[in-house]
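Only one chain comes next, encoded as structure tokens, the form predicted alone.
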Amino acid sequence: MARRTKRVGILTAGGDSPGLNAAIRGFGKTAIGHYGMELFGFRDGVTGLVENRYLALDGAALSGILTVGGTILGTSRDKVHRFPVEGGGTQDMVPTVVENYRALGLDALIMLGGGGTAKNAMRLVDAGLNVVHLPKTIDNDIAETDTTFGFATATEIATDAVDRVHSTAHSHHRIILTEIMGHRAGWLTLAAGIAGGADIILIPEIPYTVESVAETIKARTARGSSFSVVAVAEGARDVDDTADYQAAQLLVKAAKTPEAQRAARTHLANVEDQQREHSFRLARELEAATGLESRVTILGYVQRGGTPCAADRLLATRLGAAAADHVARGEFGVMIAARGEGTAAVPLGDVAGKVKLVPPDHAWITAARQVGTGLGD
């Protein structure tokens, strides 16, 4: 009796990131061309999975997408267990996803995304589905992998921005704060700040004080430098704001009832909103403390747009190809992690709900301090 062709679904979820299409292509070409599988792409991430919107992917559909930014499948940030429904509110759609998966006769589902996608993937694994996760995010904050596709491209873009503001800062004798993405982790800001020669780097893992930042700038002025470039993560906070944010997080963790959880999450959201424009507040405080004009440049979505760099194309391709190998062997419930020049299959339970932060003794931190970069502490 002939063995049935394996049928696999694939989707991209969360924020778009350079390398998503390269990963789709890497998996698809290996799955179809090397293993003879059938491949179906779900539209708009989890939304398409819930609404059963998909298309068949073949060699022609995968041709020419290696260098294309974004994702040919579309994406969303919806959650399988709290899916928005008409009229307001949310509903657990895991049973619907299971039904759609089985109706299509899928043998596996490949989910490309960041931390939120890893948690969605874990919920589907717990529901009995065969899932493989590929780590995507420009923040590089997914646990158990050396790096994520999207990070290298975003680092190049952010580094170029830091490079470019130097000339304006120097010409106008200003402090220029360049706000770089990174809500929870400072990998991108740290990398771009070091590579771009920023004078001060502020990341979420190291709470800063305005006094420390101002002293670094004043010391530069005393040495004859009439400008400073500050690379600041969107999630960086001063010591007081960090204490407020951590207290709000603890309330969420301590909440036991649904009502208490909703109230705690609302409070956390309010704290985050109040701290959202911290770069502008810091600019005003530094201007008052140093007497130098201060300006803010927010890079925003430009950091994750456009053509992926060669490093991200290579990483996404090899992770995608490795994922097809695991599907062919029947190995599921894992994330395909980058390990050196190779890969490793990590149980999703070791990844979902965890964040890879910058350790205080990381080599990049040490190098920044040794070359005289201020870190605000």
The other form holds:
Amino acid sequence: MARRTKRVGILTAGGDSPGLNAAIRGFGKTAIGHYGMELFGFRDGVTGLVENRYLALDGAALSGILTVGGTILGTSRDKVHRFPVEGGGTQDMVPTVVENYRALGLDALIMLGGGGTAKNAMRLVDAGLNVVHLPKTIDNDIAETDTTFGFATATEIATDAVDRVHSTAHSHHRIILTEIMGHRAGWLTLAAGIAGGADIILIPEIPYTVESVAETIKARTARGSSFSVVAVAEGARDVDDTADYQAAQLLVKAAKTPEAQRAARTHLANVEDQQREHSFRLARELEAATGLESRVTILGYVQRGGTPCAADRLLATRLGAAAADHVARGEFGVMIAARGEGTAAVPLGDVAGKVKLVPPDHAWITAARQVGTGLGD
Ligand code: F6P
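Now show me the form predicted in complex with 6-O-phosphono-beta-D-fructofuranose; what you just gave was the form predicted alone.
Full assembly next; the chain just shown is listed first.
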């Protein structure tokens, strides 16, 4: 008996990232055109999976989306095991997702997303679904992959911003802090800071002291440069704030009962709240310590918006196409990682729940130090 056509679902979850549509297209064109599969796109990430909202994707739907930013499917940050329900509270929706997957007769589900999505994907693998995950995020913080799509585009955008603040900082003899995304990882700030020639780069992996940052600026002033550009990661903190945050994180990990977990999560959220606007605080502290006027530019969502750069289109296309190969061969429960110019299928268990931070001895850090960039330590 002829094997019936394979049916595959696809979704995009977490923060949007340039290259999502290129990956949908890369997977879809290979799955439909090369392997003759049927493709269904779930709307708004895990939300569409739970609510069974999907559309059939054909060649026409995949045409013209390679260069388009965002995601044609929509996205959300919902978690499959703690899904918000009417009247407040959350519910474990894994059984509902399994039901929807079976009812549609799916053979596989492709989940494009970051760290949170890898965890959702793992939960669905544990429930018996055939899942393949593709690593996207501008933060580049996913374990076991060389890089993630979205990162190259965001690096271009943030580098351009660091370039541009130079002339205004120089003209006004100011310190300009440019706050760059990246969640709790410093990849994006480090890359854009180096490429944009920031004088100081502050990342979460290297807690800073205001004294050290101020010393670097004063040394520049003494050499005749009466301005400084600081690339500061949204997750960068001084030594004390880093200790408070890490202690709050440990409490969450150590909490055993649901009440203790709730209390620990509330405490962590409070600590995070207190540390918001840290770039503005640092600007005030630097102004006081150096006598130079200071300003803050928060790049925000421009870093994730708009058309993907060529490198992200290429990466997303090859990861998407490789994912279709794995589905065709019946290999599931993996993330398709970028490895050099090729790809590798990594068990999701090696990825979910892990964060790839910048190692202190990373070559980019060494290079930054060698060219005289201050790292705040
Ligand atoms: O993970 C991508 C990212 O843009 C992070 O750099 C940032 O911390 C976060 O998402 C912002 O999240 P949201 O889109 O929920 O505001």
